[in-house]
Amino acid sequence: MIKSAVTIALVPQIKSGPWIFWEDLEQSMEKAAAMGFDGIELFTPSADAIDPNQLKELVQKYKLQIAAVGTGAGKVIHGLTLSDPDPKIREKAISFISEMISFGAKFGAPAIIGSMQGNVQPNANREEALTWLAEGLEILGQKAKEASTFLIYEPLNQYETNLINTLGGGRDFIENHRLDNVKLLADLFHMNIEEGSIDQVIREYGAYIGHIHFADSNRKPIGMGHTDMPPIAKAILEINYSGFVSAEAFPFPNSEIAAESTIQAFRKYFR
């Protein structure tokens, strides 16, 4: 069964980003549970920013799952990416993500690599950057496997990375580098920019999809942009997807309305 999730960000440096709830973890979880979400996608400054025992209590109290944990703070706060030309920075990036994998695995949640994939730097070698990214994903995929979870790699749009922008590109990258235990994140906002037919792409690469970000063409909650959602939802159902559909969208016009709009859209298309 497809499960619903809503994003909660606890990183002040990314407060202008596309996350529904902010700052107060328990209050956000209480609201998410009251609205009927199955889980939360969590963005923290580091793996030790939240006491796992405290989070375990909150998860049990509000009957929510941890859908995934984001790693973007590694880039935003520390400037770490997997494709940096400096091997010491790449090593620190792998270490940061490894700690997030271990944190998420305590709750059966995979870690997401989005912005921490980085970019090909000016005057740098693209093939080298992709090799460094593959080396990092290989190590981290194995780390996730040892922790009994999987790793999620997210193709981002061309305005956020010049590495891999489409699901097809992500699939080819996984296959060409024989990356084990790495799945793709299908983000509907990024796909709206980069893909031709979103529903067709989802059908074609459905076997590789491990997580879905639920946001409209303008990155507001579904229904507030021009994304043609019915055929996309039909494709998601047809590939027998059983993971989370998670709202990584702007809290427009505010967190509560954005969350309520999201759960209503989720029920319309998936329940």
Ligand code: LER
Second form
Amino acid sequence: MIKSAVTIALVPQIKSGPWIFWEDLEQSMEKAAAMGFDGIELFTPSADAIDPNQLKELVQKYKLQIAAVGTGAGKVIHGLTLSDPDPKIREKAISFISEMISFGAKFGAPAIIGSMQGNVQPNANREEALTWLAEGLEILGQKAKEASTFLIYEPLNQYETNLINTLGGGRDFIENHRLDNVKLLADLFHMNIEEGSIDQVIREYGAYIGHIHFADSNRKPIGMGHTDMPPIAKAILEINYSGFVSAEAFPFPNSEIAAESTIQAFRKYFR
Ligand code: LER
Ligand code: MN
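Same protein, the form predicted in complex with the named molecule this time rather than the form predicted on its own?
The complete assembly is shown below, putting the previous chain first.
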């Protein structure tokens, strides 16, 4: 069964990002649980920012799953990416994400590689950058496997990365580099910019999709933009997707209304 989730970001540097909740962890969890979400997607500054025992208590108290953990803080705070020409930076990026994988795995949650993939730098070679990214995903996919979870790779729109922008590009990358235990994130906001037909692409690459970011064309909650959601929801159901549909959207007009609109849209399309 498809599960609902809502993002909670606890990284001060990215407060203005597309996160439904971004203040207090427990308060946000309490609200998410009261609205009926199945899980939360967490963005933390590092793997040790939250005491796992405390999080275990909260997860039990509010009966919420951890849908996934974001790793973007590694880039935003420390400037680390998996495609940096400097091997020391790539090494640090891998160890930052490894720790996030171990943290998430305590809760059965996979880690997401989004902005941590980086970019081909102005004077670097594209093939080389893609090889570095593949090397990182290979190591991290295995790390996730050892922790009994999987790794999520997210194609981003062209204004955020010049590496891979489409689900098809992500599928080719996984196959060409024989990446094991790596699944794709279908972020409906990025797909709205990059794909021809979102529903067709979801049907075509359904077997590779391990996580979905739920946001409208303008990155506001579903229903507040012009994305034609019914055919997309139909495609998600048709591929027998059983992961999380997680609201990574702006808290517009505020966190509560954004979360409430999201869970209503989720019920309308998936229940
Ligand atoms: C960034 O645009 C995004 O979609 C995030 O999920 C990546 O960390
Ligand atoms: Mn996303």
